[in-house]
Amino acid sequence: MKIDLHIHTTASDGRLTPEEVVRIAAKQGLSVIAITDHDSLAGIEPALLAAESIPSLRVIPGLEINTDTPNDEVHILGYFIDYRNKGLKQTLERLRNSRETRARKIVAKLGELGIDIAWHRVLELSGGGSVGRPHIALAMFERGYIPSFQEAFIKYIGRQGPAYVKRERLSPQEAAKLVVKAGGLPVLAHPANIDAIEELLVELKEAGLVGLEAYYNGYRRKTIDGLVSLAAKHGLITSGGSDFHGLGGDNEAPLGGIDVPFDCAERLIAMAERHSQKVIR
């Protein structure tokens, strides 16, 4: 039983339809994935419709928000979010928008390096979704100034780089109490090298925080088996995924290519469950 509970499409800064996911997700025997674009629902709906003919498939509905600390960047999950609701809506549109800006001006300061990538071209690796840094990174690579697509963030739109511009954030606490009042159930992503965690999960939890990602790619034994205690010390279930964008080269793992437990989709479903009889009550 496969699962991927971390999953990009072209509605944020992936490179594969929410309908190619599904079909490909199914062709590699998933049971259960949750798609979780960037700051956007878009690519929910087509792949809950893309699912209904597949059986065998279940796909949660999902999204994942940046956020930003004093010191750090960290990203919420939100699991079973009620992708209509309008309040979520708004405030991704306009994080959506402070996320366009943000690209036009570090366009403008690769620019300033001598670094000449076309504003339309950026758009067009888009595909009309959400605009990010990776479509930056893309238009880079195939104009041939980086050797490597993670070498843009390395050297040049990183946190530490010389073209990087920061935008509208939400807080992580403001982001997991977004996720919670539109029904979702938020998680801290990928979480292995936040400073000052436990700090942060205690802040977290105050706000509903439910779990935290401790199945990822790249991440040792180790650090899963850290992970797990910490999650267990806190109160907190764990997830797990590829953080898939389809955007290749050796540090990507494929779709569904992180071995998460199954129990991990299961506790999420059953909690989201609970949760709606809650509401319904």
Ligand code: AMP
Second form
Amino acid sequence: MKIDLHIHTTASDGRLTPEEVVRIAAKQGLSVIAITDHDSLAGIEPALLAAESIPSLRVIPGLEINTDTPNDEVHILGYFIDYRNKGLKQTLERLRNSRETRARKIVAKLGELGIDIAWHRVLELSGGGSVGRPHIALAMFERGYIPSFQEAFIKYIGRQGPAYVKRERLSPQEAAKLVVKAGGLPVLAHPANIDAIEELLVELKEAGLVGLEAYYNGYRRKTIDGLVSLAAKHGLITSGGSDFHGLGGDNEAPLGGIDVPFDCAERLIAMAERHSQKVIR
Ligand code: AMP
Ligand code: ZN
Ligand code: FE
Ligand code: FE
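Given the form predicted on its own above, what does the protein look like in the form predicted together with the ligand?
What follows is the whole complex; the chain from before opens it.
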């Protein structure tokens, strides 16, 4: 019973369409997947539709909201959100606009550094979805400015890079509350390298956090065990996934490529069911 609860599609910076993701997940024999695009809900309906004819595969509607703390990028996953929720859609649209403004500024800064990539190509690579730094990295790679996709982040557009530009972001707490307001379950994504995580967890729990992503690409046994204990200590469930983007980078895990215990999906689903009963009553 393989599952993968962290997947990107063309709705943000993934390379495969939601339909392609569903087809491959079914082929790999996955039983539960979650579509979790950055600041976008556009991949959810197509994925749900594509999975209608595949009884062995369940698709959880989700998203990933990139937020900032002074020291870290903190990403909040939201599962079982109401993807038709107006407030959520409006806020995400604002965030996507700020992504576009910021990406333009990054392209301009790169230009000043002698790296000449076309804005229209970045937009083309984003395919109308949430524009992200990975699209800029791809455009740089295509033009031969960097030997690998990763190098773009290391040398230019990572947080410490000379072409890095900040953008409007929610705080992690605001993102968790937004997920809760849209009927969803917030989970802290890839938390292994977050500074002062215990303080953050306390604050996030107050904002409605229900879980921690303990099973993730590149996490070793010791890290996973530590995160599982941390989750238990704070009364959180655990989740996990590949963070699949389909970009084919050296460090990327394949779809379904992370060993995530099936009970992560079971607990999440059970929690969502209890949650929706509460809403109905
Ligand atoms: P953005 O959403 O534009 O802030 O870009 C962040 C996304 O870029 C992350 O969600 C990752 O998919 C990717 N990313 C961030 N840092 C790196 C890195 N060092 N190497 C490769 N991809 C990265
Ligand atoms: Zn991404
Ligand atoms: Fe992330
Ligand atoms: Fe992700």
